[in-house]
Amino acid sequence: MSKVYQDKAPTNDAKSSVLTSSLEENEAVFKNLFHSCSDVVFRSFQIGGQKNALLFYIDGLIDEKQLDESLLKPLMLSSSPEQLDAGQDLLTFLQNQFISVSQVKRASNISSIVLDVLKSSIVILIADQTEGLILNVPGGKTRSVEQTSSETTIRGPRDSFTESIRTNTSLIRRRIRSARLKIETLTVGELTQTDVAIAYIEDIANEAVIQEVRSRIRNIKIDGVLESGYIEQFIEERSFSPFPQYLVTERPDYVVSALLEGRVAILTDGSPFIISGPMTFWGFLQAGEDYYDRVLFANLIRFIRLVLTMVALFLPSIYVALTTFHQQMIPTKLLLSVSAAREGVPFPALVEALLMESTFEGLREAGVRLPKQVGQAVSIVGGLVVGQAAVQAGIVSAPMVIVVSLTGIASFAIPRYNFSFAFRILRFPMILLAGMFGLYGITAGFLCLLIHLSGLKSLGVPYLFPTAPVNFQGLKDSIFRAPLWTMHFRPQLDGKRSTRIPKGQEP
């Protein structure tokens, strides 16, 4: 397994020192590095009555039952080790006869016992052996595999990724039966020494991104890893671009989805959420059930998400634009009405833009840290009761009410909620610029944007592939979906064509 740094114990005089042969010293060195830890446990016991023996653990980390029924209870009722042939290994002898757990290995170096012990593992050491017997015997309370309560659906799988890497790894092959999925663990973090591994298709993945992923994350130098997004942050190419590069998730058929179009996922243990990579803008705009659903169905809602992006962006400024400098692009009647219920508010328009998007963003950010039943109030009463306030006192307008209103109805149609967050950014420098310039200052902020979008990279693809640079067999799954039967090559993300669905499959 590789790793970022050198396995480090406690001390630095055991990160050099070995076991010995006595078991009374082997005893005294782990107990003095661990000697302000309650939670590790040590037990002394003997081998068939007559070899004294010494296992050590963290509770809370192993399988209690499982230590008893499959390594104590056989241990203790074994053979005497005098009746072994001679020039017999003991520990071989054990681990063969009566040691009945699958993960076993053995170790002699004491840094690297502390770091197997830190990691869910029981250590055995035997009187007269300088080696000690390392078994993985992982338990202790995790949380179950259960629904998302972020990433809900309507037709698709229901369970979601957990906190621990083992299982995540698992519901990953539980839908790619192939040897050919790759699972790498690296470890990242001096203290924590958080596991990170990096899963692929070998011959579908490109090869450089792979390289790639793998220096990124080796260059990590940090105390601790608590959860993916530190990850994410040390691997990205642009920090400071409102647009998120990688795929953040916790639905599991996501990330196969995204492997078996030739990308790279991450997992890092402790957290659900999973990264994956290369990612482009229309990605982000897709959902899963867009694959689920038939063909029309899936076109028309991929539409209407587009448009209610488009809404999310630009309606307050465009809003602003024309009621401060092109009102005669207003129809005369839609222009009366919204000219009669500005007239007390005494605020220009850029100013009640601001506020009223200020404080939508307010509400929901209270929505979404208070707890769940009261979060949900807060949203929506608050929302009610603070925008007609505001309307019947005369410091808003009417007219801005809704348009603030279904500007936050389009965004929460975005289905990332990272991507989301880049429209709920970039929507306040869009109504600045409005309310100086009118639509000559919205056309020069999209320009802008288009020309970040251009230049932006998500692992060396371009972000607005397959539009840029156009890609024909790409488009056959971006602004829209066509039937599956008809997309019979992967996206060409590294310019490779490779086959996914055979020709001669349409109905």
Contents of the next structure:
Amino acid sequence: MSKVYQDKAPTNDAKSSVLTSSLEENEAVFKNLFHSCSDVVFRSFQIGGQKNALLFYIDGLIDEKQLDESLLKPLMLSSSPEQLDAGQDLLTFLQNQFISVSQVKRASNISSIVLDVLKSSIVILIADQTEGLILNVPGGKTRSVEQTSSETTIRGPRDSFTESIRTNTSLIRRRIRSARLKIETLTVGELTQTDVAIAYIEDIANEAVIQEVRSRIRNIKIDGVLESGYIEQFIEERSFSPFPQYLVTERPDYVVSALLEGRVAILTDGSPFIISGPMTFWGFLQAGEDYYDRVLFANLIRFIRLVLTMVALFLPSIYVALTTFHQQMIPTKLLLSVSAAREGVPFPALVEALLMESTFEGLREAGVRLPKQVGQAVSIVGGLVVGQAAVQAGIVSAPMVIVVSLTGIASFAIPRYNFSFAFRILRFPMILLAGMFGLYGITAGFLCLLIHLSGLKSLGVPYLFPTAPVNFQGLKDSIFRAPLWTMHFRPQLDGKRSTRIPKGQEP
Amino acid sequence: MKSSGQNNVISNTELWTLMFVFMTASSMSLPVGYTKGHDSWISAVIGTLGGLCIGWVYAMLCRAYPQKSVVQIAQTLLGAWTGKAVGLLYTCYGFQLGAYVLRNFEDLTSTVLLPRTPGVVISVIMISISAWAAYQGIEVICRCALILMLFVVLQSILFTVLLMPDMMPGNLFPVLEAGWRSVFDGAAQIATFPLGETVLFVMIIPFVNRAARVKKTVLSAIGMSGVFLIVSHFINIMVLGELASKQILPAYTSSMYISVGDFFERIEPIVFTVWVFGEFTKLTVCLFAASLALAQTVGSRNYRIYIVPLGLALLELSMFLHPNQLDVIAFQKHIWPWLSAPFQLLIPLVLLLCSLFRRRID
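Can you give me the structure for the form predicted in complex with the partner chain, which would complement the form predicted on its own we have just seen?
Following is the full complex, with the preceding chain placed first.
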């Protein structure tokens, strides 16, 4: 089946073939391979005025300044002809004395040479040699490390990942100065040949989990990988669960904290978003500030976040249930004002709620991809027209607008963006259930959600860990957070216990 | 990939939680043991002791044969055919209990919450959710129970605190106005209805990872639920007085008395919600245990294929068991204790004696 993705003719023929000793033949092979590739540069020259040589690379992927300075110049101007005749040792000699590039290797297999050229290397072929020199001189333009735009913070490091996998690994390595941090690289994508790296800390991450991730990534057969989302969708356990099973972040401190807790991070070249797992329900409700800020405040914001998450899921449905079925639960005065507001509204609360929620989701979706200048217009239209005018026109009631806006605000309080999708999706079936069966419907919906979450796993770890199955050490960092110096152990995701913060450090 | 824990193994904590939710959540909203007068709390105390005895018998039995359910124990002790008969009996017991749970649930929901919704719709939703949970296996059921326990405990504490202004200790007197007979009647109900029904857990105890400590787990769960029951009886009698014994849903009625600052009042739907959680747990355990017992009786490895047929039959049974709610309550008051006695006490006791006898011979 993988044949579909493969190139036709030349590459396939060249797959197993090797270089010959004739420079002209080799040159013809590569020129044939790269025909109609205007970005490939071939340059013939002579080493020390004697040996014919050919150099080729892809323009824009390499550092041309370094090429000129540390390659062409010393090779062309070298003046030690007697040594150049030394036969097979010529390559070693050149490597040792003339090529001042740190990453050099030899290759004779044509397909591997082609791959290296495509991955920003320079290849030098020399007459009468059956091996070529491959010099890794990456260059060209990439985005520099900038402040994160999707996950801002008040306290905490500001840098964020970029599209280049090397920059990203360096950002992690800079924070974990230990040889136990391992970064394994695999290649995914028949055409894109994307580097995908698995990072973990040896002896902390569960070996079985690493093995599973490795084999799942190896099994991916695809023509191209454009974003880490491609990898995520191939290696997640349940595609049809509304809940994400991997953390997606562009902040290095989040990835490092995940690694330190024994999780595995997966870096994809070309994407600033790094995925990390196994993740749990509570993990998605945590933010970096929970650990950076002092413990009391951290607990307050964590609690608020949990409440708001529940609000985002249940508020519209509870409003519908109360106004439709259980009016006795609303305090009398409030009930009077609510019913006065709803008097002129032609729709039942259920339709009203669905209408407003859909409008809100529509507004949000419309605003996401708009240019900044137009974004203002959407907020004006959304805020004034939909809110104010709809109420005045008697299409929806004012309490409904309040409920929907509260829900909207609450859903923004969920710290992980991909986690908030779950609640945005689930809100609608909840409203429907509430409209049909009132509080009983909401309870039934909650139970369904609970069963689903109880059965869900992320890389073998139960999603509701450490609350269900209960783990008393883990509870120190779930709904609430204990002071740092009491969290002696790492999350026991695989049942093993390893010390993280030794005892007896109370200030 | 395999889970971090072993599959199909639950910890003793999880068993404890499941039993606790199984017993407390549903029984707190039903007229369990509320016989004449003001003495139902005495019934609760005696009933709890009775429940502990029942628990002790089957816990001893399970401890003697770790990793074996009651069906397998009976097969080992009394031979294949007697074992199969026992298995069939427990299937029926779990099945019938499930039907009663569903029936109670439907009755209460139609009465207090959704009077105009057809009862069958309510039952269908409930049985589907339970069947789904039972299908997912014992681990998932236990995890649900862990989360649901939070709500049960929170609700109990909240209501106890909020009802304090309405409690009148004078309501507890006179003691033993109606005599010991009605007290023992109530005690028999409490021992057999919420507490003794845990005998179904003889199908689930084999999943526990530390079988040696099962007795402690079972007894402490029954004891703790008993304490919860006693407290709830105290509260309801102190709030409602003699009315408590005349209510169909005493806890529900007394929660109507809650009123905080004219704002936080009429919150009985919260009682209802927590009660749904309890009924869900109970129904799921009944369905799971019945399916498992049936699977072990016929020697099938996969209990899951029996869940849907059993669930459908259970739904059907719950609808034509009794003509109305009062009939159900009368049945549960007067006949159910006698009907369940053989399952809760007789069969486990006989099996326990057999095992002791056999051990003596060996």
